[in-house]
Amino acid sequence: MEILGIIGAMAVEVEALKNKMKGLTVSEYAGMTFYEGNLSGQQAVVVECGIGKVNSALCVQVLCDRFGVKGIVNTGIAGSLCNDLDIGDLVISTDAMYHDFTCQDLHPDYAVGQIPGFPVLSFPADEGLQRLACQAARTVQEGAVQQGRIASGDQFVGDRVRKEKIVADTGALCTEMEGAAIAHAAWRNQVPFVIIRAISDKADNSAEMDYPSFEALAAARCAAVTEKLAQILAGA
């Protein structure tokens, strides 16, 4: 691939890569720092793109339009949304979609995260960085490693009812505040992605406890399967 984005919303998913890349060439756009060098033999630009679906929409855009990146790999945290995901299990994403847009007041047959005018429900992520993401994390994760929908909104989701809601509206396997909108912004650029998030909490109450305990292990995780995936990336 000829350069690859990586995207984090926060220091803590991105600080592992930043400091193991080479060459680094830094620059400043939209408020945002990109790094883009060499990570493990391939070309990256990667960036904190800030908490929130417009802060990741944006940093997409930029990926595009400044450095032209011909792929983008969304790496972080995420709260579980299924039982048998645990803290620091990876998902790896075949989709993503809104959890926390809907227009159903007005469109009533509209279902949650449906846009109107929009001819997908929830964003696909591209087979081929799907099937080496999960290769890389199956070599580097000691935990479950699971494939399935990932479910965006603008709220930390920390309680059990709230939960249980995004579950019967989206059937995804985890819940975090970018992914969707990566996605979004990628596939109206046509550009491949894919979604690695690993589990820091479970998306209830227990939420308080677990996320800061185990915020940094599963960041960690998350990066070293993406580190592991631009190595595959500049070996394909």
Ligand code: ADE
Contents of the next structure:
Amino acid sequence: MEILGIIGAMAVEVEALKNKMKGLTVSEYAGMTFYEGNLSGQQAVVVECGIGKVNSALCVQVLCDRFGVKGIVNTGIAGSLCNDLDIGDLVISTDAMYHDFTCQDLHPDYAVGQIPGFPVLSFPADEGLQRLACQAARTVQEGAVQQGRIASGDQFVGDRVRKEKIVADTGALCTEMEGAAIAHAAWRNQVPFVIIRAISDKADNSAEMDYPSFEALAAARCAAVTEKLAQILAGA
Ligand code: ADE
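The form predicted in complex with the ligand is what I want next, because the block you gave corresponds to the form predicted on its own; please supply it.
Entire complex below, previous chain first.
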């Protein structure tokens, strides 16, 4: 691929990738620092966008306008929404949707996540990037790799009841705070994307305890998959 954008919300999610890049050029836009260079043979821009939907959507627009990226990978950690996804396991997105967007009080026919006037409820990830991300994940990871929907919102989910509502509303495998906004912005720009997430907690009442212990492990696992994906793309 000509040039790949790689977004993580937090330093822990992008630090390892930045450190592996060669021939770095560093620039600042919208208060974010963009690291452009070569990652495992693939030209890439790595950026820490900050937590949440607005930060991540803004970041996609800068990557499209200023760097002309031809694909976007979102790497990071997530809370599990399903019993057979344990800490450290990986999720590759088939699609991503919001769990905190609702116009149901305006009209009960609007499903959670539905943006009025939009033809999609959920933003589909690029099939080629999904396939290559799965291939990368299986070379890096001994544990479970699942493909499915990701649900995003401006909420850290650490409550069993809230978790169950998100599962019922979205059917997603995991939840985090940027993926759907990145997907949405990429979709608007017609740039292919994929989300690669590693599970750091169970998004229930144990999340508060799990998260600090497993954040670094999960972030490192995802970064390793992203690096492998860059290597595969370089050879593709
Ligand atoms: N990222 C990692 N774990 C999360 C959770 N439980 N909720 C939202 N974002 C997360």
